[in-house]
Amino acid sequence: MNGSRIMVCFAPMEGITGYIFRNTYNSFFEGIDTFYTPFIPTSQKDKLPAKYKRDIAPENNAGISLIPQLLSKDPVRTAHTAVKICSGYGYGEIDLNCGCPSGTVTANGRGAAMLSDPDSLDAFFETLFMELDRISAEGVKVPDISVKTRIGMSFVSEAEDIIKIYNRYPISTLIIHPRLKDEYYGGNVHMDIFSQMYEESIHPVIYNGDINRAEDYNRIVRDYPDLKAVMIGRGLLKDPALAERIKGIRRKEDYSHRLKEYIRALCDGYYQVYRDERNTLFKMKEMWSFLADNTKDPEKTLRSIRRADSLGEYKATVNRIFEFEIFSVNMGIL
C-alpha cells in the first residue's frame, strides 16, 4: 500500500531539532510536511528569551512549514504566549506539549506530568479556552491549539479519562505516543490503547513512535486510514532518508555522499552560530547517537565519535568511517 496522502511530520526534539539543522536537514533530504519545534516554555512576563525567537523567527526558517511547540503548566500564560507566538511571527498553530517524560520537566508539574491528574488536566484546558475566546472577543486573532500527548503517567488504564478531557475541548489536532510517562522510550508501544484513543477521538489523530523503517509507516497507515499525518523523530534522525524512502523519492546522488555531506555542513552551521569546538562536538555527538544505530558496529562507531577532542580529530573520525562505508549494511541506497 502506498500511504503517501498521509502527511510525515518531524516530532519536535528538545536540544535536536532546532533551526540549524531543520535549515540543513530541509537542504538535503526530502519528504518531510510539517516540522514541530522543540518545546518553548513560557515565562512569567510572557517574553521569549532571544533562542527562542531566533529559533522561531520566520527568516531563519525559509520555505519550512513549522509549528511552535510551548510547554507550561499555567492556562493564562500559555494562552497569551501562543497569541503573541501568533501575531508577532505569523503562526497559525501552536502545539502543546502534554508528553515530555523528562525528570527535569515532569519535576515540574509539566510535560506527561500534567496527565497524572484528570481533574487538573481538565480544568487547565478549561481555562485556556476560555482565555483565548476572551481574547478572541476582543479581536485578536487567536491560534488553533494542537496538543502532544502520551497515554498516561503509570498505568494504561489513565487513557480513557485522558481521552474524554481531550474531547471536551476545541482542539485541531491530537499527536499521540502510545507509551507511559514512566515508560520513557523504552518497550513497545501500546498499540491497542492508541486504537482505542484514535477511534474514541472527535479530533484528527497524528501517530507518534516507533517508526524506523518504511515498513513500519506503511503497517500504521493501513491499519489507521483515517490519520492526519504520522510523526516520526528517532527514525529520522538514524536514516535522514526515512521520510523519502516512505515516499518513494529518488534521488539521482548518491547517498553515502549525500549523507556525509548532510554530517559535514550540519557541524559547519552550529559551529557557525556557537563559534566553539566544545559546544560544537557536543552536538555532533549527540547526533551520532543516533546514526551509529545504522554502522557494522554502532558502539564501536561512538566510542571512536566520542574519544574526539577537537573539530579536527572529530572530522578526520568521520572521514574514516564513511572510507570504509560502514553505513551499506542497514540503509538502503537511494
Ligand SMILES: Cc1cc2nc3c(=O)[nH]c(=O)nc-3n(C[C@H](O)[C@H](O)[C@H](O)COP(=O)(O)O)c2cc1C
Given for the second form:
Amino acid sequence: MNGSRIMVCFAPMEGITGYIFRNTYNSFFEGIDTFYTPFIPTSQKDKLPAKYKRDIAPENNAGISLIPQLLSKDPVRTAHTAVKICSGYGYGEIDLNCGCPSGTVTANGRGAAMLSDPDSLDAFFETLFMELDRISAEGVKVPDISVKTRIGMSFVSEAEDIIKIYNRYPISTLIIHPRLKDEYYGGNVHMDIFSQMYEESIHPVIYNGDINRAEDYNRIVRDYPDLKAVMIGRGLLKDPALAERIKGIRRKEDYSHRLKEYIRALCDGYYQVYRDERNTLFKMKEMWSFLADNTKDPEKTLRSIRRADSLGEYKATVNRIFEFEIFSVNMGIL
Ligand SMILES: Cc1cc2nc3c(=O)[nH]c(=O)nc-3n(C[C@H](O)[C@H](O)[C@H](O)COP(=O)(O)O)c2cc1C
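Next up, can you give the form predicted together with this ligand of this protein, since the form predicted on its own came first?
Now the full complex is given, and it begins with the chain already shown.
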C-alpha cells in the first residue's frame, strides 16, 4: 500500500466521462473516490437541457460519488443554476470551470478566458458569492463552490494575481491544472508555479495534470502531503486500472480479460443509448485514442481502429488486438 490516504478523482472530460462512461467504468474498476461531470454550460432562464439532466440524474449515477461542473461567465446565472442542481438533484458541491482552453469556449469569455482579466475574475466571484448569500438568507440551501483552474492565459506570472483572488472568496476546494491556456494539454506542467499556489492557497487543493503511472501519483503526494486529492484524466483513460495500482488494490481477474470486457460494455452502453452505429463508433474511436497509448505500437493500433467503418469491423479489430496480447507490455501486471 502507498499514499492511498489522498483521494483519487476522475477528471471531467467533455464528450467522454458522461454517465454511460462513468457507470461502465465503475462496474469494472475500483479506486475512484469522486467523479466530476463534463462541463455543463449555463443557459438562459437557468434551464438545464435534457442531455445534462440525464447526466446528473441520481438514478443514472447510483453508487457513484459525483460533482457536477458548470461553465459560465455569468455569476448570477451560475448561482441560480448551482442552487437548482443542489436542491433538485441533491448535490452538495458544484465545481466551476475556469480552465477550458478550447476556442469555442474561450471566445465567449468562459473557461480559461475567465483568467484573462483579474478585475473581471474578482467581480465574477464577488457577485457569485453575494448572490449565493442572498439566496441562503432566504432559507434556501446553497451548495459549496469549488473551482477548477489553470494558472493563467499566456504567462506564468499571471498566477500571482489569480491565487490572491481565489483566496478572497469562500471557495471549498481549488483544483489546479498547472498549465496556461495557450499550452492546451501539451508541454510540461509548471510545478514551480503549482508549488507557489499550493503554498499560498487558503483553500484545500487538488492537483491535476499528467498523472500516468502510480509513481507519478506517489511523487505528487510525497511532495505535497497536504493535498486533498489528486485528479486524473487521460492517465485513467489510457490505463483504466491506474487508480487500483495507485491504491494497491489487487483483483483476482486477469487484467487483459477485464479490460476487454470493459471496452465491450462501453461500446454496448453507447449503442443502447444512441441506437446508431456512427455515433457509437465515433465514441469508441475517441476512447481508443487514449487506450492505444498502452499498446506495443500505438500508431498501428489506432490506424487499425480508425479503419473500421462499421461496428462489426470495429469489434473484429478489437478481438484481433486482444488476441495478440498487445496490452501486456505495460499493463499485465496486476
Ligand atoms: C477531451 C478532453 C475533454 C475535457 N473536458 C473538460 C471539462 O469538461 N471540464 C474540465 O474542467 N476539464 C476538461 N478537460 C481537462 C481535464 O479535466 C484535465 O484537466 C486535463 O486532461 C489534464 O489532466 P490529465 O493530464 O490527468 O488528463 C478535458 C480534457 C480533455 C483532453
